[in-house]
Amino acid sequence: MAITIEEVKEKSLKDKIIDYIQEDVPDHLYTWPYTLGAIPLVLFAILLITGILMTFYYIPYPDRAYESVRDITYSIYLGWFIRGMHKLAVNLMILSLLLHMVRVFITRAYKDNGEVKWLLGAGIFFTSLAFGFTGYSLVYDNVSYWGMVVVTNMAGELPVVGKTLLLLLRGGEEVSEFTLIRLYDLHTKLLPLLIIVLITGHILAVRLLGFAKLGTDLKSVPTEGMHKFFPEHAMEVGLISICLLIFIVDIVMLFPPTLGTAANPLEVASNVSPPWYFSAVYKWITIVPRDAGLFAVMLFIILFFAYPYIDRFLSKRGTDMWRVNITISAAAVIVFTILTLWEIVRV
């Protein structure tokens, strides 16, 4: 029986289809710290679909926000293993794309043509940072408020883009219902879109532009191997799926989500504090003087952003930029947990 043309154009499409998901990866993806940029994309998954279940139930307004959460935590069932798989899951988040971005940094795998992955996935850490804020603020007990209150007043000390951030967060000077319905669009709205085309956007720029080679900057290092996308790397990310969600489960169980009293505009919360991954600028800025604090937060976004055209621009000129990075993520690590843990102590 002869072959059809649409049958030959089928069996092709289907071979490149083959051919694309069996395409070879490097070995050294094997190792854990470079499942590092699997895993927040697992969690950012387990974060949409635990939220779009609990707007079913969330009202967002001052009256209404604090009583329906304790609707989701007390009254709903399973609404509060729901809010703590996504509570869990967006800080697991932050802190892999931190220890995640802290490897990049190390290894220089913004060389190379990576300068772009490096933005996208620059975007993607802080969007998951106004992600946690607002998630936080929405709980509105009287933490959360008064935690909204200490960051919002943050940005709005920063340098030339404080007022205009500080407006827009709030809806006005001061904290009120309109600040509320803001971080909630933000939240369920602007952020989800904005974080779905940065992904997009970096899964896209892996694809054309390849991974980071290892051992650039290792003589050391011989060639390594490579293996097949499909199964072998799609079977560990899988794993590394499965293991992750049986550890947030787990700890979920253990440790029930909890809620404080009611928000108060009257009444400062005695143990209030921005979220932890907010701990270490707070208590920079509290420690150093707050203009010179301030400035200092925004220089160092912009050259975190920059970083690997300073890369570019040293190593032309003759700097040993691997001993560079490693001490600069030593002292980074090592002063962002003494803040973060001195902040949370005094809490």
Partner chain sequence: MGVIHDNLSRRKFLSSAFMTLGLSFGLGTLFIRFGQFLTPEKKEKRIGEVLIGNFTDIPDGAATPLEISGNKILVVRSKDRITAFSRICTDLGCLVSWDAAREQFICPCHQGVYDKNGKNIAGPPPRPLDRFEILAKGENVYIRV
Contents of the next structure:
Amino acid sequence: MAITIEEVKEKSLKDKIIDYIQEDVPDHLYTWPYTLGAIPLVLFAILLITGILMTFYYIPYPDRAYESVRDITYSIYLGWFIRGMHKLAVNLMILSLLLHMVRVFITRAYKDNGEVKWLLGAGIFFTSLAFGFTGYSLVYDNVSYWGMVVVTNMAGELPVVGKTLLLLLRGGEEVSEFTLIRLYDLHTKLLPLLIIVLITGHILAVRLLGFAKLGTDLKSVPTEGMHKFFPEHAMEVGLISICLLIFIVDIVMLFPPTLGTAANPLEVASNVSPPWYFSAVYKWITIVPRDAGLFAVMLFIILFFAYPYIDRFLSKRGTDMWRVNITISAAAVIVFTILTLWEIVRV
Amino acid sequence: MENKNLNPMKYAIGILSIILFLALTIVGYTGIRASKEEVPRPNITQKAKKCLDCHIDKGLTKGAIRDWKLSKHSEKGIGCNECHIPVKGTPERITNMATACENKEVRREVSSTNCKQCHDEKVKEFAKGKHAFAWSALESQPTTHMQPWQIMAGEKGCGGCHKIGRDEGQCDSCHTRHRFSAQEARKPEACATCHMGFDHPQWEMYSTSKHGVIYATEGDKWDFTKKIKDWYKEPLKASFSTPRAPVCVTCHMQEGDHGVMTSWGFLALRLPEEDEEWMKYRAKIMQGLGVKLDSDEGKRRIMEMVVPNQMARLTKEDWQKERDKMIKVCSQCHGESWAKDELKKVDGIIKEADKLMAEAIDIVQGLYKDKLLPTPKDYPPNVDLLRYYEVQSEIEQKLYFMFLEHRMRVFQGAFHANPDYMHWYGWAEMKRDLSEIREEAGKLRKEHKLAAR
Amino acid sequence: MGVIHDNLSRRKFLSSAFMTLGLSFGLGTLFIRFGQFLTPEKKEKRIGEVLIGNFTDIPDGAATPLEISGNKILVVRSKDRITAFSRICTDLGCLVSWDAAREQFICPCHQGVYDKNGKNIAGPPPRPLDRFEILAKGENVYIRV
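Please move on to the form predicted in complex with its partner chain, as the form predicted alone is already shown.
Shown next: the complete complex, the earlier chain at its head.
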């Protein structure tokens, strides 16, 4: 066969780069459940940018913190917009991460030697929760302040490491300006570094280890089509990103961010409550005797990280993990929803 | 692998981006206002829930429930039962009341003994002040029970304001039920319902005085959520939210003290008196009020009315203590010596007003002595200003108006910095009263002479 | 066989161009908004006339330093003429001081020198010192900031 011009011509730099990152991607990634991976990534980018923008005005010292957030929200031009996007993106990111976790769990995407993907992903999830807590505290309104007190107290309850952890987080025995600046450091420097490393690792892991095959072990694996990452899949992601942006911009305009009353170390606010993503755990700890509750949470976290290995172990012994996973995720979603709603409605 | 046709997708991205652009354009013109006050989240306890469920079911007291949800009480989990189930020490009037509630412990009316459970300090302060004596003062007056019960015990008239002292004190008089907003109570309007009108138009006088006008024009910016003792905590800090002029509580509830008291009181009488001339006038006025030692009724009035209800300061120390407190308040804004001088001026004008009053009382008392005024059976044969309007002749009505309407305005107007009220509604009227009383007395005497012939 | 004007690359170009145009509008505006957020507006604060003092209060031959709502000023009087100079050096913004012995304004940062009329005579300053308007109402001297 004759050699074509294309094969002989030297490829341009752009093409070389594209070739390098190019990957054939299974067509099932076009379905809605599988968009839940790219969505948190786009949201994270939004959070990163809006967060950096706000550091140009935010002052991490007790009274000034609240004032600067108030200025951002009400005085500075478009401050409400940047802060609103930041807040909405946090909520959407954690929501989409939870849904992503459910999807991954149901499809057992950690199998076929993909455990590392799961571990990194779990790391990303808990880091995101840490982001949520630290960021919420930076506003330094009354709910922030008392939230800081309660959560650092809870950290202090942990066995062995508790006291040290409490002192580390608070920068002293009590919640003070040192606490604020430590949480600020965590939120703007250490945690971003950590999560960027984890996200890069997670994406690399998926890229290098490939996607887990669809279909249960019992059914025959259907051969599915593939499509190129660039430009086909990249455009899909681009399309979804623009839609997400439009959604966020519109929602922020309709429901601009609010601000609670300033922190009052002398009086607990009556409406102190954690953000919704912590409500379920919060409710759990209030209804179950404290030590048992905390122990259960720690156990849950350990099992959560180790699950792919448990899966592997049980699969080898013949358990139908597909059924198990669907049952567990259904139960988890129901329990989480009930606990969350119970805490939020609080009758 | 065929290259998928990406053109539709590219157009889609393009169009959506343009939509994003439009949305962002609108963003540029949007601004947001500070959010409205957030309704507090009520904490409904089990006990409160019982009350609420039934009341909501039966459609009762919807206003009370709405108000309560806005209150700090509801935020802190203080519900219906903490107040409406009387605790030990509640006056019998309440514990003896009947109730329509299924829970027979519940009473519609609440006494401050319940409030004391949490607001111990404020109830104790209140008990030391004039508001606490309002009801007993009313009851101890001689003509109270001559009027229809609806006016007094029924709280439609005099009782409606004097109830503040009923049943150990009614805390909802100023921070009204069921919201119990301290912010409401700090504003002068809270006092206006009772401290207005015929014999004590403090609201009218204050609101047209310079202090009141400053409140009227700037008061909406003042921060009434702050405790009174914190208003001038940084005395030289300039802020639009610090009151620039006094409101009622500034002077009369210094530092939030609920024991309202003044040096001169409602009657502008005091003992002892160093100024001998003045004492003569005062003695006449006291005689006119029937407060004297040489009759049973007089003794009763002293022992059961004036003293227990603290109607006047009866020692020099008591009077000076209240005067000093007032000077301290004025000095929050004014110079101390100026404040002293101004208050002394008013003291002086009280003396002048007392002079007129004493002369008028003398004239009418003379008519009594000479039996020139009709005196029915139960009538004491002397001037009794505490009969108020239960008098038979026009001249006695004039005397009572002179005392209760016009003399009041002379010193109340002066103290509340209202020159017009002090003069035209006070002093000028007293002068007119006196000249009319003189003329009327003269006429009566002439008639009597002619009839005698 | 006719010429078929179904040019794949032209269709691709059109769609790409449209997409790029749209994206530049959409994302461009987004980044413009970010930029606007970061750049605060400059507020021009004109106060008006401020009283410095009586004519006799201002010492002759000396330069009196003043600060009025952030403006750092040197008021120089020679006999009957009063001039108010801004202390901001026209080179790069350091504050100049008055050297009484030499009757000159000296800037310590790059050794800029101005004479007693504010004219730049040595060093990097490109132009004379800025002035503030002085008014006299009777015996009283006002400066306009």
